[in-house]
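In the form predicted on its own, a lone chain appears below as structure tokens.
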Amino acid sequence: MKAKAILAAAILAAAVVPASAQEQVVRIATEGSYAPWSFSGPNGTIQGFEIDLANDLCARMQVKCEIVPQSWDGLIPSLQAGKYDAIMAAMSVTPQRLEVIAFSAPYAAGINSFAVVADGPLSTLPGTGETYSLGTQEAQAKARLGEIGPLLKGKVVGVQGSTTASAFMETYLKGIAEVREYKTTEEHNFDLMNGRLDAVVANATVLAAALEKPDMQGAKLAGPIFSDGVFGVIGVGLRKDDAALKTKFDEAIKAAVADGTVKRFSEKWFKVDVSPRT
């Protein structure tokens, strides 16, 4: 009996230990300073839309999720260097980024707009309250931008560097306003409120969250909200040779979109549904 007990214990150990040893850990980098997508909460923990979604996706993939903040400029280089396995940082899928990394199926649509001081000369930009898809309504969007352009002549507009906001200004308003690039949205918002900028362009959900803070009192969204086109869709950034992980993310994201989880998280954090339109 003793020998049988030892044998049974050995078989059980052989069955359990490899499963534990093989538990996959997925390290996900996020900016951590881009509320309400990802930001440091009152207790110092990272929270936000992408944090909720990342934990949900990892549960669906049956992997252990580790979320680590990383500066925007270092996200792609650190992914390529193997420091992280994935990026979830409101990163739009662009042709330039697709040259160096892969992306999962989209989990959100990017919507962008201008923010200005409420009592300034740009407070009544044409098209305020309107929305335009740069994919399907580009002609109408260009017509509105044709009205906005002359108002921005000689003005200074802030954007976060290496983002689709920068690409938007380059594509549609090049040579009209001076474009000043910043490392974070907080930095260009600070300069807007201190009179060093006339406007900023950024994700509308991020701007809306910033406008609720005391240090942004006196600012407002102005002009249309733009989506698609240069703003694209938002997906998980992955190394090109990580096909298996991409497949797992794709399946988990599609399931989270289909069952309404992405909609629920986006309405919780943004008050609007930013689920990708399929």
Given for the second form:
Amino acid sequence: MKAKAILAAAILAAAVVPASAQEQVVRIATEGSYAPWSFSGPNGTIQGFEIDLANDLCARMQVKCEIVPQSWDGLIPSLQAGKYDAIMAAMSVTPQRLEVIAFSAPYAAGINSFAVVADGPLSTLPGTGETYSLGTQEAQAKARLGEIGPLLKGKVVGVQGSTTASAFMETYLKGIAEVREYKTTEEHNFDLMNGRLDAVVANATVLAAALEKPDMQGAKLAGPIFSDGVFGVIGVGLRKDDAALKTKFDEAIKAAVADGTVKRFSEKWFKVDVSPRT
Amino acid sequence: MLDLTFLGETFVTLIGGIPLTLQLTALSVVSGGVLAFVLALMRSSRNPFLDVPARFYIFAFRGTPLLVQIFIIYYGLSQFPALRQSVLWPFLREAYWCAAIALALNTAAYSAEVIRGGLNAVPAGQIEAARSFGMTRALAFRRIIMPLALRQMLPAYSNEIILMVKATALASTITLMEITGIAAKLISQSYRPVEVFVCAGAIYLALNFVIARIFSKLQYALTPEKREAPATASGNRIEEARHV
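Can you now output the form predicted in complex with the partner chain? The one shown was the form predicted on its own.
Let us now look at the entire complex, which starts with that chain.
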């Protein structure tokens, strides 16, 4: 009996050991057009904050990672269809998304702002330079938005479709400005510069990076920076049934936040620290 | 598993996009049709100054993807400050007009070839007969050539219109909320692409079914000689006799 048990254990071990020794491949999808989070560099390879972080996390999890670019609209459907195993695409954790996918521990906080044309009518939005948390300072934020609202009346505001920026307009400025949805932030920035839009709302880090480019000369950030609330925190999107991978990512992210790796990458790419505040 | 309430709600929301889809189709088919007619006449001309530009136009618009044409008109043209200051800007500023223009220019190229095909297929004998009756070229064109050409090009042209209904889906890429634009928004809110796209597909199918029916009725009305002769009593008897 005992011999049998030992034999069984040996067989089990034999079956398990080679499997774990073989490196697991985790396919991570990113957007690839959301600088400086993830974007195509001059030589065509994908780079950015999330790429550095993904490589760091994979090293911590001791898995092999493949990073694939995927259009924003298709990220969640393709994750569910099993085309890849994780999403790292500056995706905020929202209740709606939590209904369909799981998220790891947050690796960044979402901060959003307005960008406007510097010589346009909206160039002096109140609250420029201030930061409000829509979670803990919602009253103050709403007071500021109460001043911004009348200025946006009859104006056209661009957002990237199905992002927290569109949720923000829907929640706080619904029915005031005409909101147009774009496929990418690059497209709405373009329409801001050619005069089709009066303002855009997007992640402040992305806007700040875009404003440094020559074709966005003459545009600037305006109004306060908003965080938390509808913008939430950013985590790795995972399939709900993939608990093992979630545990791995959670541990790796917590370690990377704790030892300052996230802060280091953040300052490298954004000049500001977006690491989640706990 | 199949959520009927969700399907129903989706369907009702998507129906809101039908007017814009039909507007874009109608606008582009009508204005593109006029342009196509001019292009077809230029293509049929023996004058190289008319023929060559039309050839080049058709080559350029058939040879490039419609999506690229939409992007060039919407994002490309707006790059030129001169254009933004011009009288055209109030039109080109609007995604609606950019989409309509791109669709019209595109369908004009395809339709021109359809019309030219229709014109070429008119039998030479018919034209000669008309001329020998003393009809001027213009009169012969109006009374003989054009009606025959119209009838012959109908099946190919109905194809083109159905393609245009589907092509309006590309307008969603420049922020227009037609059926596909609304579908994309619904998917981003619900993360249920299969249900939403099935509904959107069903609506396009229904629209194109109606269009196909209209054209087949039109075809029937325009080709009386191809209908079966009404069966007479004696005719029937002969048929029956043959079967025996």
